[in-house]
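Just one chain follows, in the form predicted alone, and it is written as structure tokens.
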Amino acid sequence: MRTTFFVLFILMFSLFVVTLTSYTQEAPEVSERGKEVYEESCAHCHGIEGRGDGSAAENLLPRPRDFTGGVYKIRSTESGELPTDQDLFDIITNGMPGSSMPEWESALSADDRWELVAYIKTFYSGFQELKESETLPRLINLTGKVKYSQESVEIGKVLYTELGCIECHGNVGRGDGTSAPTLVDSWDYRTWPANLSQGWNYRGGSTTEDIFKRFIGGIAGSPMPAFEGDTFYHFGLTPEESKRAVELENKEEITPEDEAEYAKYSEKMENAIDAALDRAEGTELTPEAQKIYDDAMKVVYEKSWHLANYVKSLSPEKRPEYAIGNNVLRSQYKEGDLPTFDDAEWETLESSYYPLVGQVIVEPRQFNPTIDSVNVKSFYNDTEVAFLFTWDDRTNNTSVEETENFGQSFIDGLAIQFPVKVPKGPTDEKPYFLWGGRKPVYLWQWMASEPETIKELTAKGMSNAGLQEDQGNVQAESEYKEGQYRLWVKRALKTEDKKDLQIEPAVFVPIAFSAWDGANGDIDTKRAITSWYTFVLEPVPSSRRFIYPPLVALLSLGLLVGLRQFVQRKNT
């Protein structure tokens, strides 16, 4: 009996220690080493005094964090709370994907990163006040997690619409909601909603737990609110009570009994909202008010887990593999006519993935590209080749316009680049990837202002590109839908123009891309780009593969028969 009690005591004590360590301030005392690392690695963006005003800040979107205000986006703590030391360490370690904040795990030791945490905290007095008060930030409660399932995803999908997520993130989560072009952060700088179909760019992580934290804690300083108080319709009611309240609200004739019942629900909602507001203001709740709040948040948490599961379903588990090696774009041979723009046959092919980065070599530069990648599929036949290009863009810009708060917006576009002459081997020199130089490049340029037109260009540099006199018969068709462009292009394999690329099966052809997001200020050299990648027309399968196996089988059988007869004659 005493042994059992002792084991239970040890287990409970261990659990208590683990709970405490999750709150423990891990950072060491501030030191000169932390200051030194900060000034070497961080001050260029965040400024010497941590105000987010470093020498590079003007070129970055979102702007670097101003540490003096104590406003941190990514936290494991509730809304209005400061982050833990572990939160700060994790952001330094992993960076902020999709922004200019890199990961520092590969450049700084763990000790240096902890020294940075200690030094960053000196910019805001609230950290010291928290330490002196011996209080702990409230961590987001992750208990009660709803397991990922299709049923949960479907519930989350309904909530995604009910809660107005589509207003910023769009119908399918590509960040193309009606509010997206007008969003600003707490400092009146432009900000874009996350593209939920690209989990690799989620800041703070892409697990369901990470997504859940963004809902419950909000993203401080951004338009993304925390789920608290009256965020959810009928806050404070159970699902059954909410359903009944809706029935009463939609009744055409209300009886006195109905009024009394609805008044009971209204009072319950008011009490829950009052408790949430008091808690947010730091007022200590009575046991009764605390129970009202806990019961109300239990429903909020359950719904948030469903929503997190839905958001998780919008993105692949990991970023697609780049179009190199085994993933190189391989145009598939097809007898007869090639698939048209809306042909279902395109669904039989897997896309090749081409990541894009900002063009920062030539002025004007793009330090903050919003187009992440281009996905490509291709078919060819004996005379033609067809491509289907797909890329995400939060807005559809078809003309140059002056926006109210963000200056000019320009026309969206895509350019597909090839060498005029295909290199003879892997060591043969290619043209300069920034639209050629001494060696020219051949370009297909598409602009959203002329959605059914491809222009052929020849370029010997980004500022030395011109339309070809002989515009070949390059066909195009495009569509913008739910935050995504689809562009279909078809051209003959061979042309009479010596400035055109001549395409042959089994020859590896360099290919590169430029993309312009007009709402992001992209124009001319300010764009997203790739370096050279490769595509190839897969060789036509030979009919000989059907002849050789049976021929070999017949020859083998003949040899066996002949050998058997030879052995029999010899034995007789």
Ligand code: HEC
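Okay, that is the form predicted alone; can I get the form predicted in complex with heme C (HEC) now?
No partner chains or extra molecules come along with it, only the chain itself.
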């Protein structure tokens, strides 16, 4: 009985979904309403005429899209095709993370978003031509998905290198490939390969399907090519045939039989490529050619799903939680020596995640920061505290250089900021978060040009920072590898210098960061920053000296009570 109900329910539900999607396939006719909403919400970036030249456009990279060229990055369609209406609706709804294109789900009704789809299509005649030709853009085939597994990830990893993703995205996907520093987009602006370990910054979503669509269809307007069927090695051969063909290719002495066998494979490949090209040129395939094409694509799709699974494995499912509330950085007590730079003990800690944003308050500003975040771990003992800072940067810039196409590049760096005096409680005022003001801040400044040095600074504002007289109290060691910096820092908890922060267990200490990506033109105030966060030397469990600041305690209590009530209500 129950199962019948269930089946019925599923049936009804799928019907509902089907009607829903068929309804949403097509944008409405263009209307005044679309124009109105566009001019109110979009034109200051995309321009009244859709040329991407709105008043706010100039500082933004990537630039707001020029709609008149019909170039769309995020498509569920094959390479060379326009996006579907649904693609446009989705991108307007979700925005493009990692760029300044906002999401509009919260600000505009679904109806208005559909009106916008219809309206932005009028900027490019190709949409109208497509409609008149009564054809639909060709969708990327998403059937035959290979389930995520370690085995699949391993196969995908090999393809990642074989197909050349590595050239731009780097060995482990941090966007630090050897071609990364020279890429430009179709509008001649600098662009960077996505950091594949930060799925939350993907423009078009980070599900396995999203990834699959992006590399098969390519990302129009960007340097990223399409990895279509016929760009795969031995397109047209089955895995067994391909294996045999490789054997023959590598054989020292070739017999006439070998030659005949290889000729057979060659012909198969030629036929498959011909079918793919015929199709791409818009020629109707004969049933025979269609079969050749489908068979060849089956092999390609399977490989592509493995690759998508591998790329998926590079990034956490979600953006890490920010280092606030329960995720506040808690330095762990350790008896004896603190772990050194290379110590495996660091692996035992979870890191705290500090997201960075561009500094846009003081000139010169950074509207397009390239450093996503700093990750921090910490240990302390009775006399010292050690930190391990990690952050991704696609390039290792250790000196000021003149680049071929992008002007000067500067030196990478990181600054860790504390108040000189720890505020007495949550209501006590902290120094101004941008390098202090009336109240001074105490800074550790590290630069890639001197990778083993931390300079101590005192600052009362961005333009009012000075080196402390007493230097050398802070030890540092660092490394740049595969698109990532690791910086290890150690200092005594207490120092003689009045201008230094004095660190005590169980006291919540404000902490903030600045990071410079020299290749992105970061220097001085042009940088990525955080506002104030806090960290604490987590008291030794046995000692009872520690009292949570009342606020935190209350908050957790409130949460607990709320949760219990929720669970209880669920149960009754």
